[in-house]
Every structure is written in C-alpha cells, then in structure tokens.
Amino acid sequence: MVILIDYSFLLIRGLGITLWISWVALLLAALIGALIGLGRTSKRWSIRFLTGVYAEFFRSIPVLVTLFFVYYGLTLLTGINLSTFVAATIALALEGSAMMSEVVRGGLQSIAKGQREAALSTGMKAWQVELFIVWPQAIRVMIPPAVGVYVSTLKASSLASVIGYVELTKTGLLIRESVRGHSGSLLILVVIATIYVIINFAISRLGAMLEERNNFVN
C-alpha cells in the first residue's frame, strides 16, 4: 500500500496520458472512418472496392504490427523521425478507422431509403436530405457502438508502451521494475489492471446509458 502511494502520481499521469492519446485517435479515427463509411454507402462500385479495402486491411491487421509498420517502417521509407506519441496515435487511428467506418456504414444504412425517396419528393436536394435527414438520425445509431470503439482504442493504447511510449500501462512496467523483488511488483500489475477495468466498464455503461437514451427518444 505504501507503494501505491509513492507511486500514485505516476499512476494517475499514466492515466492521463492513456486517456489523452486514445482520445486523440479516436478523434482521427471518427473524421477518418466517416469518409471511409460514407465510400462504402456510395453509388460507385470503384469507391465502395477501394474503401472496403481499406477497411478489411486494417482490421485484419493486428495493431502491434501496424505500430511498428509506422514508427519503424515509415521512419525507413521517408527518413522522418516520428515521436513514439505521433506513431502510436497514427496506428491506433488507422485500426479505429476501420471499425468507424464499420459504424458508419451502419448507421447510414439503418436509414429507410423511403425517407430519402420521400424527402427527394418535396423539391429538397440530395446534400440537404443527407444532411437534415439521414445523418441527424444516423448518429444516434452511431453513438453507442462509436463508444465501444472507443474502449478498443483505449485498450489497444497500451500496446504502445513497446515503442517506448509511457503511457498507464508502460508507467506500470517501469514501477515494476523498481521494486522488482519487492512483494509490491505484483501489486503493481493488479492495480493497472483495476484501472483498465474501471474506466472501461464506466465507458462501457456510458455508451448503455446512451443507446437506451437512443431507444427510448424512439
């Protein structure tokens, strides 16, 4: 216990950080996905070929090796130094860009194509239905699964840490290493893992509350 006192600075900054940085590529992962959703709701096959690609590819992709593929690879391909930060953001932004464009697509599908058609019939253009009609009524689909995204993200954030990124779960490692032989070590890794799980379940229950909100608006 006293360990975790001396420590909880650390801890609390490892936090911050965790929850920065996955906030950020969630950011990046929303305008990103959004595109490559609305692609694969397009009229063109080509554009629904090429953003279907793109999202298979990174969600078949594990994110350790996406992470490396940008810090290692794009440092070899261009001769641009990325800081462990911008590298982890760009892979985390890329895995979440594939599963936003999954919730996207959803969302923009969940819209009957009779609103559309019946919104066409009063003289209203198809940017305006799109605008007014479709995605004002697709976000609220999209919220709740956006949320679990955002879990995912903040979970996969701490993949960073072998890059050298410190963020919570690298913060952990390295106070384990510290007391390494000390009984507090385990403690350590027990308290990382509380604190996954509580940020995530209270994400998980906010994105419950909002897709009950969503229901019961309906």
Partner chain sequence: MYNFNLFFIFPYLDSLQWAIWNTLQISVTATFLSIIFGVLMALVRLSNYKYLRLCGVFYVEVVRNMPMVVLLYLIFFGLPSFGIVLSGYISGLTALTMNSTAFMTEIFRSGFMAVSKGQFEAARAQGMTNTQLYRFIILPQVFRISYASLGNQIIGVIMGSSIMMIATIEEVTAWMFNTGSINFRYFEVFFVGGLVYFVLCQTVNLVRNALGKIIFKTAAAGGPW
Given for the second form:
Amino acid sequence: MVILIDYSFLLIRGLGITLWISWVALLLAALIGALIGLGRTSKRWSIRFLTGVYAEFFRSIPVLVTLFFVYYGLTLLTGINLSTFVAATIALALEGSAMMSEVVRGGLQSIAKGQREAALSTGMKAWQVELFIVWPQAIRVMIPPAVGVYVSTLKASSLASVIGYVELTKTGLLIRESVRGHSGSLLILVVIATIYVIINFAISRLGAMLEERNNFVN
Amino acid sequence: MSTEPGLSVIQTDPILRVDSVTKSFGKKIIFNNISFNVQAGQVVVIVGPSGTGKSTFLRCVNGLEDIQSGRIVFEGDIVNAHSKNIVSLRKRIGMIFQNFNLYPHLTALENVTLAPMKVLGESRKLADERAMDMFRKVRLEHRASAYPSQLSGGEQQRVAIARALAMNPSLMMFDEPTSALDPETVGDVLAIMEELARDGRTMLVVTHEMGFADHVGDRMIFMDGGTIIEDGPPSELLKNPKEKRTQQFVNSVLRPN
Amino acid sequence: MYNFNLFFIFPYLDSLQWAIWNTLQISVTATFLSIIFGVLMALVRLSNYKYLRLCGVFYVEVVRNMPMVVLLYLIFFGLPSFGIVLSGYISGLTALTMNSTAFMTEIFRSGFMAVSKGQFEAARAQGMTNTQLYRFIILPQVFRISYASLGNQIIGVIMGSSIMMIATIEEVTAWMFNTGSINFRYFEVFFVGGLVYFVLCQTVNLVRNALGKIIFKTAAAGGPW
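Next block: the form predicted in complex with the partner chain, after the form predicted alone:
First the chain shown before, then all remaining chains and molecules of the complex.
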C-alpha cells in the first residue's frame, strides 16, 4: 500500500495522458465524423454509399488492428517514424470518427422536416437553414451520444499500451513490474481499474444528465 | 345474511362469493369492505366513476392482486394470490382486458390455442379445432392467421374474447372491454358479449356502456369511493336510484350536457 | 516505394486458417455464454430485492466502464495471487464473456422493460405458471425487441476478441502481428486480416437481417414490430 503512494504521482500523470489523448482523438473524430455524418444524410446516392462504407469499415475493424496498421503500416509506407502518441491518436480518431458519423447522422435526422420547410419558407438560403436552424438544434441532440463516444475512446486508449505508449494502463503495468514480489503488484491493477471505472462512470452520468435535460427542454 | 334484491332465480350456492374484501396499496385504500355474490348464469355489471377500484377488484378475483382482508371464494375455492392453487383457479376464470393484451409475437390463432395446449394439455389438433369454433363465435374466422398488429382494436378485442372462451371458463370477467376502442368498433364487441350472455355465460363486467348494462345485465353494482353504493336490477338503478350519489352518476352518464 | 503484393501472404494462409478458427471459436463461445448470463443478470437487475438489484447495477457499471484489457490483466495477473491459475485461453474467454455480459444485461433489461405489464397479467390470467409465462410469452418478446442490439453486441464481441492476443491466444489479430513481424509485409497482412474482420462482421449483419425477416414475419406489416 505504502509503495503505491510513492507512485501516486506517476498514476496521476498516466491518468492525465489518458484523458489528453482520448480528448485529442475525440476532437479529430468529431471533425471527421461530422463530414462523414453529413455525407450519410446527403441526397446523392454515391456520397451516401461511400460514407456508409467508411463508417461500416471502421465499425468492423478492431481498434487494435487499426492501431497496428497505423503504427507499423503507415511507418512502412511513408518512411516517417510515427511516435506512439501520433499513431495511437490517429487510430483512435479513425475508430471514433465512425461512431461520431453515426451520432451526427442521428442528430441531423432527428430534426423534423417541418423545421427546414418553415425556414425555407421565410426565404432563407439552404446553407442558412443548415447553419441557423438545423445544426443548433441537432447539436443538442448529438451531445449525449457523443459523450458515449468519448467514454469508448477513453477505454480504447488503454490499447495504446500494447504499442508501448505510456498512458494509464501502461503506467500501471510498469509500476507492477517494478514492485514485483510486493503485495502491491495486484493492488496496482485494482487501482488502475478503479480509476477507469470512476472516471468513465462520472462521464457517463454527465451524458445521462445532459440527455435528461434535453428531454425536459423538448 | 344480506339479501339480494331483484333476484328471481332459485338461490343455489353462488359461483363467486365476496365477503367484506378490502384492498390497499400501502396506506392508500382502494376499496373497503366489499361484499356481494354472483350466481351461475348471471351477468353482473359494475359501474361507477373512474378510479374507484373496479378494475383492481377484478384483478383481485383472479389473484393478479392480493387482498388485505376479507375473503373471495370462487367455486368453493378461496382465492389466494400467493398460493399454488391460484393457477388451477385462473384456468376457470376468463379475463378480458381494456388494452386487449394479445401476445404480439403470436398469430390470432396461436394466441387462442397457446393456453389450451400448454395449460390444459390439449393436443394441437383439438386446440386448433376448438379455436376455429371460437373464431366463428366472434366472427373472425377469416382473420385467424393475422398478427395482432394487423388487426383493428375491435378485432383484437374479439380475439381476446375468443382466447378467454377457449379455456372454457365458468366465469368471464371484462375490464372495460370497449374503453380503448374506436367508436365504430364498440358495437361489434358489445354484440358478441350480448350473445355470450344469451348463451348463459356467467359474466362480471366493468364498463361505462350504460346501454349494454341496461339491456344485458341481470344486476348492476354501483361503486364509488371504494365501496358499493347500490346493488340491484339495472333498470331500477338507472330509472329510480335510491342513493343520491347513484343519481348524480346516472345523470352525468345518461345526460351529459 | 512500397510494393503491394499479396503473394507474400501465401506461406501464412495455413496459420491464418487456424487464427480465423480461434477467433470464431472464442467469439461464438463468449456470445453464447454472455447471452445466458445477460438474461439472468437482467432478471437480477429487475429483481424485487433491492440488494440483489444493487449487485446487478454494480456489476454492469464496473465492467462496462473498465477497458477490457484492464479486465484481462486483472484476471491474467490478478487471480494467481489467490492461487487461481487460468490458462491464457480461459482468462481471455472469461474477460470477453464478463465484458459482453455487462452489455447483454443492459440490452435484455431494456427488452424486459419494453414488454408491457399487461402481457404478464394476460398470461397469468390464463393460468400459466411462471415458467410457461417466461418461456412462451415474455422471452420470445424480449428476444424480438433486443434482436437488433444483439447483432451489434455480437459484432462487439468479435471486435473484443482481437484483444485476446494479449492472453496469448492465436487469433486473427495475433496472426497479423506475428506474421507482420516475421515478413515485414505489414500492408498485405493488415489488408488480409482487416478483410477477415470486415467479412465476419458483415456476415453477422447479413445473417441478422435475413434471419430477422424469417423469424419475425410481421416485420413488414408495420405496427410495433
């Protein structure tokens, strides 16, 4: 137990890194996902098909596989050595973007057709309708499921430990190595697990609260 | 011993005996000290304002709800919601719900045959044959293979009646059977209920249909505030009610502004 | 420039075949087990007993908020401290099943909650015993309501099975990693492995849609189904 207190600084640092990488990945995922999601609601059949294949593709490829692909494959292709951070961020963003496109599509489709028609009938241009009427409403609908994507990304970020990126899980494994033989070696895993559970539970509750507030407003 | 006004048939052992029954949820009393008997072949109609525990009372009779005091005796067996014999008792009581409660994953025919096969142990052949008899009875033989979601409200309720009939129950209970129906289908359901009454079925009906109560009912029980206010022949209760509350209710139902 | 050539994969097709078999085997087993445990845990979560219910909530919240790798490490490294030594395969299967059970529980719980109270009453009023009630009336409806989400969770299990390489199980991701580190043909390896996962998941999707049409004949008729 005492040993763990010595390592508490490392644990906090590990948690910080985990939160940071999943946050960066989420932002990238939101950007890509918004474009893909927009494409999935497009009037053009070809755009809907291509973006649909993109989303379905990353939905059917495990994070670990994407991670290996980016880390080893892209390095081989470009000749540039990607850092574990960059590789993990790209992989998480690609995986997250498929989920985000689903969130964006759902949000856009939740806005009643009448809203568009009402706005068009007041003489707004199509882009104005999207910018001032549809998106402001849709984003409110998107936020709770986007929180869910963040939790998924945060959990998936633990896989970055497999390529040696020292985030929370890897920190735990390294501490476990160095205290091998002590009673703390199991405890450290329990501590790591508990940190994940508390953080993710808290974020999920936040998402649920936002959702309830939405229901109240609507 | 309470007397039963307006009863011309020879008194035999009643099929259903309700002795000072009280039902409450926690501190909230739903009904209090209810007593009456139902003779075989009688059609008893229970009326009264919403929220007076009429539906809950029907649920107590077949043990879907327990009672806090008093005694319900059906064909000589005491109804106890928590006892093992409640299953054997429910086989003999058919129940029609306000919202039909058809099994959505089964066809109309399967809805009717499931319990005869699984609960009564009938063969599929016999159950199918008897079910088709029931469908003819409710005039839905052409809809037997439809799923509930493909049927109108009135049709669903007629399937529900067929489903109850297929168990050949000695008492049929109707819990506001027409309240959830479109006005144009109410008549179909009431006509079938009237036929059942003519066949001599024992029926306990909670309803707001005063016309039905007057034409078909042998007896009418007016409940309000969790107690029985008046109990007698429907024509009597409707034309010259003795109690003031019955009078007010009858006026409000028969002559809505 | 990288020269993409699938020819380099040929020598490894034999081991790939085994890897696919392992992925399938562990995914099917975990799916099967987690459906059974999920139904039971859903009943626990809906139990009338408060403490039983809380146990269910605790299990679901803990397991689904924990990365599966961490769960796997807990089982793999943790249990030996209590004198329980599990093989890599059993550890992996346990982690995958536990994780999937948490999600299945939530799927079936919402399924049970979507079956109206009137269905219980109607079946009881017909004299059905509890066993008959669940077998003939409630579970078929729960299964039907949960059907679409069930397919998604099966895909989730296949995705999760990739983590089993950490438990030294020779499944498809392990094959990709190992083969790539031998022949350095990462692009070809990932192309083939990725294709395997894509085909597996799309097969689940297709089977789900086709089977759904066969089992739930009313689907086209509208209504609540």
